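In structure tokens, one chain follows: the form predicted alone.
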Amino acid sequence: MSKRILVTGSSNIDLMLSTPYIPAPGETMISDGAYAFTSGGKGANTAVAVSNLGAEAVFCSRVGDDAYGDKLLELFASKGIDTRFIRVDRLEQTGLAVVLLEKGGTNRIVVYPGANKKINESDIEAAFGAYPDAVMTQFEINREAIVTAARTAAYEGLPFFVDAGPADPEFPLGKLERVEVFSPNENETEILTGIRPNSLDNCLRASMALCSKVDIRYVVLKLGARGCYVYDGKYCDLISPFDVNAVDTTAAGDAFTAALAVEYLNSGDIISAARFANAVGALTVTRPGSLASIPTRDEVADFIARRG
């Protein structure tokens, strides 16, 4: 039987702007790139990835009472996501993210939270009525909602997975209880610990620093083209990446953490889950967009088989 995962997080419409480079202050650039409106948000990316990879996704979020909100709700339903706990906020717009995508796949993102900033403790507590097997969250919603999700998961004895993006240096990490997996990327790790994980020694130092702040079973550092680093408080492993041509890194980290959670819940093995997550992240960066770039489990299996 597939695991049921409660995802608490943001839902956005993404404005994707393709540009050769980021203009300097005061510079007006005429770009020959394209632009497009797509669906995204760290919570939405995670929920779609959970569903695509074969688990049951229950999504707790908020959208505005507008055309963008309607579009997101229709999309989530089409992906088989349980949308009972997505609230339609009649006073706020649907969240918007402006994504500047440079040549080579690097992106810079500005988020306007809109209805996402109204996700509250009551929303989170109600969503636990879905009786999930695990809970996932990110830092793109307000602190109180995140802490409530962690506290309720601990009370229910459920594994709690944290994608630590976007990193908030003021976030009260000590209020997160019994985190099963805590997974920041390189920039987020540096913001939260002051240590850039650019060497094995620094990966270990950063992981130890995180474990001193939070009760974490596994730290999994997302290292981009260098793969990922797994630390369990005693032992560490650097998991090799899959070499691909990156087109767009948007949603890759969200897809990685979702894949890590799904596979870990299925196997109980964090190392095999990390290898699977590396494959999902690699496939995601080969495609443009957010939700549209996230692969299915069959696509991941085929990718791994072809790579040997």
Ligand code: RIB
Given for the second form:
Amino acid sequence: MSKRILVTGSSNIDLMLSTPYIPAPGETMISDGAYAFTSGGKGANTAVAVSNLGAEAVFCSRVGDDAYGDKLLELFASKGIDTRFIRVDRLEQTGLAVVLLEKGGTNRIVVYPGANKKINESDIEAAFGAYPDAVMTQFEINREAIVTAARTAAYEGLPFFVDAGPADPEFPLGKLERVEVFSPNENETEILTGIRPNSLDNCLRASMALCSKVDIRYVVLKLGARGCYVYDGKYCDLISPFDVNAVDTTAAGDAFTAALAVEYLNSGDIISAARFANAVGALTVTRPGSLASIPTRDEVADFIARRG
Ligand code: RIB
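Can you now output the form predicted together with this ligand? The one shown was the form predicted alone.
Now the complete complex, all chains and molecules, led by this one.
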């Protein structure tokens, strides 16, 4: 039977704009590509990935009472996501992210949180009424909501998965009671620990530093084109990446963590889950867009079969 995963997090409209390089202060530059308004947000990307990969997604979020909010709600429903715990906020606009996309797929993102910042403790508590098997969060909503999700998950004995983006150096990590998997990317790891995970030694040091701040069962560092690094408090493993031509890395980290959670809940094996998540991340970066670039389970199976 498929697992039901409660995703607590943000919903945004993403304005994607390609740029040949990042403009200097005071510089005006002309984009070298088309722009597009697409659907995204770290929470929304996660919920869509959970659903695309065959688990049941229950999404707790907020959108504004505007055309973007309507569009997102429609899209989530079309993806089979349980939208009962997404509130339409009458006072705030739907969140917006401006995504600057450089050649090679690297991005820089500025987020206007809008309705996302109103997601509160009672929104989160209500969503546990969906009787999830596990809970996932990211750091794009307010701290109290995240801490409530962690506390309630611990109280109910549910595995809690954290995607640490965007990293908040002031986040009270010690308040996350028990984390099954904590997964930051390279920048987030550096912000949270002061250690850049650019060597195996540094991956280990950073993972140990995270475990000294939070009760974590597995740290999984997302290393982009270098794959991912898994640490369980004793042993570590570097899981090699799939070699692909990246065109847009937006949402790849969100899709990776969702895939890791879905597969780990199915198999109980963090290493095979990390391999599967690497495949999902790799496929996501080969496609433009945020939420629209996230593959389905069949596409991932086909990709793995072709790559061996
Ligand atoms: O992780 C990618 C996401 O970050 C984008 O979809 C954007 O909305 C920001 O939240």
